[in-house]
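Just one chain follows, in the form predicted alone, and it is written as structure tokens.
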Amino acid sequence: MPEAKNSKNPMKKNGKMGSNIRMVAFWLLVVLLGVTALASFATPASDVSEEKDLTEILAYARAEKLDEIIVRGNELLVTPREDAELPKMVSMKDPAGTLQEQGFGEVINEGKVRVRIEEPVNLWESILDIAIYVVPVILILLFFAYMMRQAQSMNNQSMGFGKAKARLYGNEKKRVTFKDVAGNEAAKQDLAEIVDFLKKPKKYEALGAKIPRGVLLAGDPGTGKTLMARAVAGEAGVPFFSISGSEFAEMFVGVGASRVRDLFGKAKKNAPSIIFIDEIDAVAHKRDARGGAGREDEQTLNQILVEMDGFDNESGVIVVAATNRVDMLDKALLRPGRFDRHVNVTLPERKDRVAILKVHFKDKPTESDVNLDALAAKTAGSSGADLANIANEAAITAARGGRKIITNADVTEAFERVAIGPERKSKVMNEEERKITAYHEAGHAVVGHVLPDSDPVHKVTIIPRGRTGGVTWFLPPEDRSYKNIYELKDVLARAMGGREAEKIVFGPDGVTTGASSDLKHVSELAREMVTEEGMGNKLRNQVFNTSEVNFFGDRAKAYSEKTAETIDVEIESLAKEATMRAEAVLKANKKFLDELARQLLEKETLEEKEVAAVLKGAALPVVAKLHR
């Protein structure tokens, strides 16, 4: 069964959300309670008890009645002599006259009685000068009080940066199996003796043999080795726990070695068991002088070079890792006793690709005439993961047009669309443009039919495509695994064939930039030629390898200044050698250039058999021949 994720509670953080707002409003409240406390005790009391006329006050006082008056504003608090039995008196009648006006300044000149002037209470005034000191030290506990609440919650965190994220499998309802990985025959055997390693132990002990420590599927992006190790989780039946390489990273430094330490503690403690890695090279490059100890990655790598082969060696976990890229990985790492095993899960094959189509088309209602095998058949180089988007896109593509079964148009559309792109429909060509497209593509496809090495046109447009014009595919007619420099040098000629015709039919400067990635595509494949094949005309059969990193990270050249001007003369020398085939060809056939571009202009686009149709008695020129 799947691990559980842990997927947050929306209960428990709304409980939370009112608990911090309960609690600003508790502190919100005890603030105010304290204002209005404090102004209440800053508020003089009047303990008054009678209102008294100003003469009758006057009278008072000329009788040495009253000890004190207390002037507070347009308000007399009077204070009556203890002596005098009356009632403590309060006027609220002072006009606006003062205090001498009213008769009171010889009885105060006189010394009868005593005058304090005070300013009247605003009860505002008085809460906003006690909140000025309250409230900063409410602001300041309350700061705290959160900073300590954070505090606890990143020690809690920091008690799980340890552990491992690895996802634990075990029975599913619906498991994934060999019989469901389609092609690659040879890394499926590789990996069933791991499998049967662990149902049938007793039979590989009794003669001695160690189980494998690791297996490593090394293979292109989308071949399918994370299904591969599916597979493996799902026939052996054992625990089987998955991580990806790039989850035993963290800012902090050694992180990654404790989850290294929690997973590999998790997988012994339920062996036998299974560990998958995917992406192991985000953990397990190459480590060199810039580095370091201290490095978190190397640190993690270091642990787990120790957990496949250190002294506890017999922990029955067998370690499952994935990569596209072998060549950054440590060789501590791919020695026996590690990875014992290095099974290379490539690109299928034309009837691995047959399977896989049948997988991907199994439950999905199809024409009878659907061609899987002529699809295989142009899909050379595609990898499992391409098949399963073309399966994907042709059911897209019927039911966008409103079908409810999927027809051969379907297929060949959802093809063309992953190879190039979709149609621009939205893009408007005019004549002029539409003519330009169709001798570009013209020169291409006479070219490719010519030259006696070039794969057969397949298709030719001028139905604008992804970022092209048009498009002219050649597609070989099985699969190769080489290819020699006549062939090379072939796929140079063609590709120049599209950038020739234009200047043939429109002038030297009639020329456009339609041609930009077929002069990128005849630079780096001229390049690849003379510096990774060595297929140059001086430097033959050497090779310069541009992707060595210096100590500063850069990528450093190989070769001398001079060797590398060399290199550029071979490349010049190849793209000349192109050009000048290609036009030779295209001068030599030019009615045939015309009449394929004026049907191209009319159809739009072309299959294989009408191109050849029309191509029919197009002969190669003596000077467009290679020296064999």
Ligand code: ADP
The other form holds:
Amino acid sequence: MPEAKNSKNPMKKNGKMGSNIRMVAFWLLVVLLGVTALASFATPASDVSEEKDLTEILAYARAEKLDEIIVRGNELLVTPREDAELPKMVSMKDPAGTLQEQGFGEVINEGKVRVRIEEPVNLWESILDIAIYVVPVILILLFFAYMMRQAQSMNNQSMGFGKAKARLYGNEKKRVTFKDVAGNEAAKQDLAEIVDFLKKPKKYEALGAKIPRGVLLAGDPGTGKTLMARAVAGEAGVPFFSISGSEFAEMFVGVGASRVRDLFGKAKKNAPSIIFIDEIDAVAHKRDARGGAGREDEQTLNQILVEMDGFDNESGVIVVAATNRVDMLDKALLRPGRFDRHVNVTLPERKDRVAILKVHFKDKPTESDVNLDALAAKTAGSSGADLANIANEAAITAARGGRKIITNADVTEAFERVAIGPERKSKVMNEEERKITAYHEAGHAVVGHVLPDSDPVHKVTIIPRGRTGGVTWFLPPEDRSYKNIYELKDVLARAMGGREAEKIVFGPDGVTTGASSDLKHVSELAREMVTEEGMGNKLRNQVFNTSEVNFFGDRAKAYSEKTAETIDVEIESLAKEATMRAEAVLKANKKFLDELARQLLEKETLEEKEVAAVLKGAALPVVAKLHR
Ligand code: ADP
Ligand code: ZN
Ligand code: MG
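Okay, that is the form predicted alone; can I get the form predicted in complex with the named molecule now?
Then the entire complex follows, led off by the chain already shown.
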């Protein structure tokens, strides 16, 4: 496969109730039921059950030494006044009748003993009776335990439900300042100005300038928005209260709004101060974007708006928010007086990438052959987070190899690991697989090398990494944001080069599943060209909007079925053309293909210069040329 991207795995928070709580609840239930059941058995007494002469009992009753006689089913329970050696429980048929017969009537009438008739106890009935009272209590207890846990995990320390955790940055051991943020000069300047507002409000007021209330940091994930906000805190020297939108998303009804109130209350009390709401899109997505869902988010969002509207010019609180998705934000947030200042944080350009790499390699011992400029050149499109990741991986790789200093090989390994996934040293391919992979990758390389508008081949390898069998890298000579139709068509053709090489060498039935990601890439890119870039073979300069999401959450087609068919035909036409060109190039240059595959099998990895040496003299056949 040609270009490789690292897959992002956002860490999902685990909202599952801990098994600890469930264990506790279970034992609580067992103990409660056990205790109550025992208690119900133990009425007056149950330890003795020997049968004794009723006359003896009667004698005691006459002497007024009995407190009470209880008749319960077939049992007679006796409670003596002071402990006579009396049985406490006697079993017999029809105890009430027996008492009558035995002449108890007289003593009872004289008031010398009381007799009470009780319903016989049914174990299950009594358990049910108890359960009716106990179960709801347990459920309520469980619910509270669960809430407490939630609240704790949101806070990392227990606090009231409605209390926002005031994370005060700037006092930590490792204070972040603008020095730690490389590149993004424009954004840093904007933020420095905000800091100045807070420090010297008089200067601005004297000139009649309105102090901004809300600043929105917008940009791709990993571009350093959170880092920059922390740097603001480090620079400002004013209290900095921070909370993340995703934390709100986990809260119970009403809690989000009350947290916002609490957060703003604290900030005002400590003014001048800064509130930072990270990932604000988590609460402030367009109200209709989720089909009217998220009442709780809406309450939270409304509360934020209410609080911001309540600021007066002297409140001295500035709200900074960050988002990866400005397009998803509720428009109400962007109105004047709210987040009306926008700071765009962009993916780093080459010189910024060098600067970021320098920041992250600063405290790491590196060999003199480590070339950060070259690494920056290879990492077009990477975010600051990706680069930080490479630096870290390089250190780990060196440590794993038992080295004290990071070598260039460690850096290269780290770069490839971050971009594609770790090398699968353990999985050995059999000879057949290796041969197929070698031809497949050689196919990509030959087509890419020969086509006039393709980026040069940077490296070819048949060492498996991540889920891919091998990789062919193409690297643009410099950063470019735009590609023209010829370049894109060459991308399509070189992507087909892998499978076409397999076909030519092993026959039409010899193709493998190794090309599936290439095919996917081709159909996605072809679709994008036709529907979004107006780059079809016939459909030109027209775009077909497929990104509107309709009421049902489906992508709405803003075009007819007939156009849809035409689009499919166009995509097919691009894919066919690419296949045809790849095939033509490979057939015309079969001996170069063979030689490259042979060298790959021998060396496993070939660098840019080696590839160029092997393919010297390979030529573009006329049929693969595009009409311009
Ligand atoms: P975002 O909030 O935009 O998704 P982060 O601020 O969380 O990105 O960035 C993640 C990490 O990437 C930072 O902690 C830092 O190590 C690194 N990073 C990102 N941008 C830069 C930069 N401009 N300079 C230095 N390091 C950066
Ligand atoms: Zn491939
Ligand atoms: Mg962030």
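Because the structure is a prediction, the values reported are computed rather than measured. Just so we're on the same page, rigid core means the largest C-alpha set that superposes within 1.5 Å between forms. Numbering follows the first chain given and starts at 1.
A.B. asks: Inspect the rigid-core superposition and answer whether the C-alpha of Tyr60 shifts by 2 angstroms or more between these two forms.
C.D. replies: Yes, the C-alpha position differs by at least 2 Å between these two forms.
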